[in-house]
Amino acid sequence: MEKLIITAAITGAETTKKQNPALPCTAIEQAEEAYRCWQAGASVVHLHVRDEKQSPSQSVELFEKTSQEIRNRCDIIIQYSTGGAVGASIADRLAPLNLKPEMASLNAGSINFGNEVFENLPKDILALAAKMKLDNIKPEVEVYDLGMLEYAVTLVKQGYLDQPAHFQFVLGTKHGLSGDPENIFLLRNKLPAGSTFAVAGIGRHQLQLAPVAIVAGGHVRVGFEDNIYFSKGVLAKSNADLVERVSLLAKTLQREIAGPAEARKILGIT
């Protein structure tokens, strides 16, 4: 079995410091948190950025500044979010890719988030995929339900996404597939041959799904974007604490953890 890739989604677009005061928002806060997560076993950091008011932003300058601060501290793979915040234009979502990060997220369809719609029209998905292919950016295809996965598999077959492709199963959002562990196997069994996958459980599902993903041959995402608690009613003190817990789980389950160089090889990042 491949070594385990742990991704730290340290900030997100929706979580606030009011919900968890430890949320990193400035470039320095995010860089220091990424470094701590790297020390704890993460080989990828999933990056959203915030402006001076702590509001989600797609500012190219903020992505560049934060990325440089992270690189000054460690060699972790930086994965840009192209989701932005709900309602962000496709032009704004595309813009940070001009910095040519090693990885970027690619949402495979639209989904309800609370009372809003996180819109990902087919034409916009193709535009993002084309930009990533042009600039040799490794996509992580974000999958919230079975239909999204089947659509993304079609994009692989049609050549819009290179093989081997990397997918992430986002489970437990309340509007897509639930956090039932069986859904990991449902989705895994429909992947194109040679693909890799990770699992991002939302809220309490983050901890519940991590060991299932580990033994199923998948990779794991944790962090404040998806879950701000360490245990029921107890806020996590840092993203690194959540990473460290998965690292300990992996060791208990006798699966080695990948460093950034090993993760690049597993994901086919060149």
Contents of the next structure:
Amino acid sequence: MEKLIITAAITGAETTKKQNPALPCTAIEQAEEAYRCWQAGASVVHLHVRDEKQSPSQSVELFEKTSQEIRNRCDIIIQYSTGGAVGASIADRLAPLNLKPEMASLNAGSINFGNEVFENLPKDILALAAKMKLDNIKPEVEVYDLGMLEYAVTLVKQGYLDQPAHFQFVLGTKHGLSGDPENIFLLRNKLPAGSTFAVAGIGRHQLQLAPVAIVAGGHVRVGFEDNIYFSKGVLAKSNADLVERVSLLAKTLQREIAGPAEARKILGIT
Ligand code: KMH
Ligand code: ZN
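Mind pulling up the form predicted in complex with (5S)-5-amino-3-OXO-hexanoic acid (KMH) next to the form predicted on its own we just looked at?
The next block holds the full complex; its first chain is the one shown before.
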């Protein structure tokens, strides 16, 4: 089995410092947190940025500053969010890609999100995919439902996404597939040959699905974007604590952990 890629989704667009005071929001806070996560075994950081009011932002300047601060500390792969926050315009979601990050998320469809709709129109998905192809940015295809995966597979077959593609199964959202471990296998069995996949469990599913993903040959995402707790009712003190626990799980399950250079090879990042 290939080595395990751990992604740290350190901030997200929805989590607040009120919910967890350890949420990193400034460029320096995010860079220091990414560094701690890298030390704990993460090879990818999934990045959203926040403005001075700690509100979600798609500011190119902020993405650039934060990326620079992260790169000053470690060689972790930086994956930009193109999902942003619900309601962000597609132009704003696309703009940070001009900085040519190594990776970016690509959401494969629209879904109810809280009481809103996280909108991903087909033309916008294709525009983001085309930009990533043009600038050699590795997409991580985010799927929240089986139909979204099946649609993304058609994009692979039609050449909008290069093979082997990398997918993320986001499980445990209120309106998408649940955190039932069987859903990992449901989705995995629909992947085109040679694809790689990671699992992002939401809330308590983050911990519960990590060992399943590890033994199923998938990769794992953890972090405050998806879950702020270390255990029931106990806030995590740092994203790095969540990463470290996955590293320990992997060691216990005898799956080696990939460093950034190895992760680049596994994902075909050139
Ligand atoms: N904030 C969510 C609406 C992504 O980063 O691509 C979307 C999201 C997915 O976080
Ligand atoms: Zn995100």
